[in-house]
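Quick heads-up: it's one chain on its own, the form predicted on its own, in structure tokens.
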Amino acid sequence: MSKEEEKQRRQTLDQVLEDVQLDQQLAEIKHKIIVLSGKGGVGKSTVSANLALSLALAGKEVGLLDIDFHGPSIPKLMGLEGKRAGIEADRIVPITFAGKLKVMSLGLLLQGEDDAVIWRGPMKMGAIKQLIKDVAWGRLDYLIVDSPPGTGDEPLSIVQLLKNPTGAVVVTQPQDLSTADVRRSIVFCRQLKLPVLGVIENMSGFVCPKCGETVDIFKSGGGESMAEKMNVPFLGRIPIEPAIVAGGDSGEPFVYFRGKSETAIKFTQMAEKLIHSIEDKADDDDKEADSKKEEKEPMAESVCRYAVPTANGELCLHFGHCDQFAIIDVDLNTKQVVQSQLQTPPPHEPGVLPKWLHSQNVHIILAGGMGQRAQSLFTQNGIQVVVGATAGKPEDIVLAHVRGALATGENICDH
């Protein structure tokens, strides 16, 4: 094996192990909620912070993740400016607010508060992955993700990395200019099959600090009307209140320091709506899963799952002609087979096998030959493909690959 092939093999194994670690971390978090807005300046970070705290004050274990790299507002809103996240046992330790809410933001890792982040998409993807995988979140009931406005790299990356997020909360102002942008966020969610948990209409009226009267500066009801037209839930309205602005500037989150106010109660009510809608559905899903008896044991962090197409107990050189798959788990630390089983796949039709092997939690396929189109479909399903393997017993082929001794030839099916 050449140095380049060895480097590529090691990168593949490292990537697989990293993905397994990410899966293990995500398994510790019950519900992942992404807070979106189609437009900047609607108070999305303020909503994220107060909503997360409302959930924590309701007795839930909650994390708040800020992925707005170019303008991280969460450290300021939570009074954490100047503080830095710690490192313990190679894990980033989030800062805990008032013993109730775990907070992580790139702003808590930068050397200076005024440092600018100048990154392209792939670097953002890697940073978001690290903020999920390498942070010591522990077990959480909810992870609230404050994303930047729009439907660009960060929102797309977090949806992909969370793999199966619970849903999105969309923040808007009541005027038409804002709701038009927010409609695009809802379409974005639908295209990615991300459930919209609800719309929050922020800055809906101004509460006079002297008399308490509410004046509709930006009008009112636009968010609710838009939610009704788009057939998504409406969670409620939050007015413009000077105390919210003052609390944000001073790092004193509104619902924590003014919890008995009418506006803080509205945040509490919205959190309660989310809890009921999410956990009631989760209970129903758990009952359905129990009835089908489809529970699976999670794999250890160091285990990599291989699939080898077989015919008559050996590697089938032509991928499309196999009759079974050998599904083999290997411990990457000991380089030994942990478990091996034969699985009969569904009928070979376009796009079926990639989805089926993804559902089997396969990380790598070792094949003799496979067409370019099939390879592309497996890659889209997060499965690495190695072609050019020669005939032999599946376990021997897998162990040879793990140990860097697999001899590969030409792809015999490159069409």
Contents of the next structure:
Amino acid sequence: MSKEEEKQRRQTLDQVLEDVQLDQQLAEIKHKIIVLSGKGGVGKSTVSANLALSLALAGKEVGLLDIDFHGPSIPKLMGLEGKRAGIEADRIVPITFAGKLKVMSLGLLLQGEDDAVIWRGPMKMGAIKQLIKDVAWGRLDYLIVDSPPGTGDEPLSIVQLLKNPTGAVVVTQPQDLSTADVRRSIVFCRQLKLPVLGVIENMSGFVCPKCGETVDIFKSGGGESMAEKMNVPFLGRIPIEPAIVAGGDSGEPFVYFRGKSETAIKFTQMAEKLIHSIEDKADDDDKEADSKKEEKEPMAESVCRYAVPTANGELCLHFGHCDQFAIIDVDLNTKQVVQSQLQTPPPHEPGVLPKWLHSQNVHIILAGGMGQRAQSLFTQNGIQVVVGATAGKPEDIVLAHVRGALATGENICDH
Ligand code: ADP
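Return one more block: the form predicted in complex with ligand ADP, after the form predicted on its own shown previously.
And the full complex, kicking off with our chain again.
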């Protein structure tokens, strides 16, 4: 094996290991909610923090993850500025707010508060992955993710990394320009098949502290009518509340320190609405899954699942011509096969095999030859492709790959 091939093999295995660890972490988190807004300054972080706390105060196990690279504001809002997350057993320990809410933010990892970090695309993706995979979140009922504003790379990365997020909460202000922005956020969710759990209209009217009358400084109700037009749930309105600004500045999150106020009660009601809509649906989904008895067994950490196309029990050089696939689990630590079985694929049609192998939780397909298009279909389904295997029993080929001893020839099929 050449140096280049060996490097590629290591990268493939490292990536698989990372994906397995990410999957395991995600499996511990029941509901993942991404908080989005069309633009900055509409109160997305404020809503994320107060909603997360409301869920925690309702007795749920909750994590709050801030992935705003350019201005992580959650530490300030939660009074955690200056704190630094520790490391225990190779994992980052989130900071717990008032014994109730686990908080993680890039701001808790940087050395100094004014550290300027120039984040390039791939670094951001890697950092977001680490903030999920390498943080000791433990078992959570809810993970609330405060995403950067807009519909750019970072919200997209987080939707992809969370694999199957429960949905998005979209924060808007009542005036028209902002609702046009938020319409884009809803379209973004639809394109990614991410359910919109609800729209929150923030800074909606001002309750006069002297007379108690509500003054609509911006035109109120824009968020609600937009939600209705776009057929998404409306979760509620939060007025402009001077105590929210003061609490944000002093690091005393509003719903915790002013829990009895009318505005805090609105947050509590929104959290309850969310819990009902999510958990009722999850119960229904569980019943449906039970009735189909399709529960997948969780895979042990460090186990990598290979697929090898076979004919008569041996590697079939043309993956499209095989009659069965050997599905082989290997422990990457011990480099031993822990399970091996033959599976018959559904009838071959373009795009069917990658989806089928993805549903079988396969990480790597090891083949003799495969065209570029088929390779990219596998990659899109999260399956790494290794081509150029020449001959042999599937278990031997897989073990040779794991141990770095697989001799690969030319990709025999390149169309
Ligand atoms: P974003 O995350 O969308 O950029 P922030 O949550 O950081 O917005 O809020 C921007 C500013 O608006 C902060 O100073 C915050 O305290 C203030 N703010 C947010 N929501 C309200 C509200 N309902 N009433 C008053 N001020 C608010």
